[in-house]
Amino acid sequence: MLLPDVETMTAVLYFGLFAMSFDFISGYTGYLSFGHAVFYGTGAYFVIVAANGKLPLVPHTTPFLLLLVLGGLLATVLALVIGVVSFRLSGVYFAMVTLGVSQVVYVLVRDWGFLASNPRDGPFVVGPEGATAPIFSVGVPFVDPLNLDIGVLTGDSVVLGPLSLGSTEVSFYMVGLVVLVCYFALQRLVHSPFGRVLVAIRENEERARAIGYDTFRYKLAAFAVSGFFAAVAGGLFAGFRRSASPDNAFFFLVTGDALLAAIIGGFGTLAGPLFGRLLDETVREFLSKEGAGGGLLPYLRDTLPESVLTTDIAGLTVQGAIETFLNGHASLYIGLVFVAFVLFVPGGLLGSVRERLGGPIAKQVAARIRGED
């Protein structure tokens, strides 16, 4: 089976939402936010610090979905502050300002002892001193029977007739439910008059300004919306992993991974980054060192006969070549895939399919079913 395991697929979902939020501002307005990780990290840290009872007015027993919303609102405020400064610039200068702010926040978080006992390792969900660590549930707040716990080791298991779902599978579906709701909300915004103005800004900002739109306010609002959903993605990450660190939440390469997913999936397609992230994780798992999802390396080790593995080619055995070129080099091949997409598939996976069909996939499929094409 080529697809990653369920735990990795859960990571695809919440990081895919982060990549979507990145695409919402960068793909629909044309402004590359290289510091988007600051919102992802804000959501992740807010959930954990609140669960540890360190935030005033936010009890550690606050429902998880409410924590996601509050973390999103905090990121929204942060996005407005950053956006007021950075949107006075454009192009590479905008990208550099957002990157610079992100790195400042990264260094601040990495050395701030209030957030964790060892801030360089990041906080863990341990709960307030003397209290039990909270379990995060996805469902309707204050309606217990509808809540299902998520988490690698703390999630619920469900038995529905012949169907038995373990804690990882339940987490996958619950995280997927939140991501789906967020996707529909972003999709609604993209197809609203607000979203049309964003596209107009991307195509020709001077013309959009000339016909009367206050482009600065539209860009600022889009940045705030993007920050909100990036924080929700970060909160899901923290809720599932029950920990976060400066390096996997605030570091600028986290934004780089979102950019990679957006380019592979298709800039300005919203759902494309999710498919881009899925391809990224699939290739990584397929070429992974352990091959937990049925990787190429253990497959070759197990299936090639000993006579082939020991064959010497220019001073290097087949076994040695496999270990040299496949063992631990997944990132190298991901980089080659990235370059190939930039050169030969500039529209990305979803963008190319849309171009071939002549429009959004759902509309084209519906039109063909109705016999209109």
Partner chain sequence: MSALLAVLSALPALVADLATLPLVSYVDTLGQFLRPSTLVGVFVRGLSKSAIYVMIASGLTLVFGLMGVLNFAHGSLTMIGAYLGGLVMVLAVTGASGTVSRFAFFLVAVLLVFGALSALGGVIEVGLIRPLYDRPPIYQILLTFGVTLVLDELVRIVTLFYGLQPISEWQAALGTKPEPLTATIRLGSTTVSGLALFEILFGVVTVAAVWAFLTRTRYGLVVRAGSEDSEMTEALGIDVRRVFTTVFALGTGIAGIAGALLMWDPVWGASVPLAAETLLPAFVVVIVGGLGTFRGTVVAALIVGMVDAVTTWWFVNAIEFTGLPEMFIFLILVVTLVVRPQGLFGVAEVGGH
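Can you now output the form predicted together with the partner chain? The one shown was the form predicted alone.
Partners and other molecules omitted; one chain follows.
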């Protein structure tokens, strides 16, 4: 009953990647990129607009993975342009200029008829005029014949001996694969000398500059990398959902969701945002009305006796209270959890566990098993 369903978990994966890319710039260098949704949206829109055959040079049959990379590169260019301007500022001013740029893009996307027939609702994957809508195949040689396409309803189902996976499950593993590769890439960067310089910038930028690092270049490079992976996450989101809208791709509250995931999971830990998003989505699903994997509401409705449900408390029946305060209002509880984390658990889930163990979990557990305490 408590396990979220596969669709939710897929959302955890791609949004978790977005939150990671946000954390890569904000958590590691300390520069709060409040307009990060612009890269996520760029990736998402790039995939759909290309699949609709509207981009020159990019045929609508381009393999999905190539689309992800191209979208990522576009976002990288965008990040370099925004970064050159923004990194002259710091702190609140940096957050505001990135927010401002992303809102300009948001308004542009929301009203530009080229992107979708109804730009306010956003584009869908319909394919170019006269052609059928493309199905996003992986586009890797020798992998394609396995029929591992992604998409909620259009993907493939696979039978592997006793295992039979529906289209959503296949999408889950495919999205998971891309996210895993991206995670390892980011992980590599964080633990490289480059990543160490980023942390140095966060801790004391002047000192980092004094040792001789050109901090501006490092910040710009980190921003570009972060933009690339944010766009990949957006591309995965669009490929899986087959649609995007200005409000769920480009709006500043999308960045807010990433911030939420990063803080709850652990600011400045790479895997943390994934756990933060997992908590976020789980709470949302748990408190949703249908709760495909079961939720609190159907559970209470089924288990509480009729007499309790109709009990009147100050003019409101228990049933009414449940409907009012639980149905679809997960944001309230997530907001409360977030505030509690900011106040009492500044390290977030992962950060606190690491602090308790004295280092990354994998290393500590391995050390304990080997008995080197």
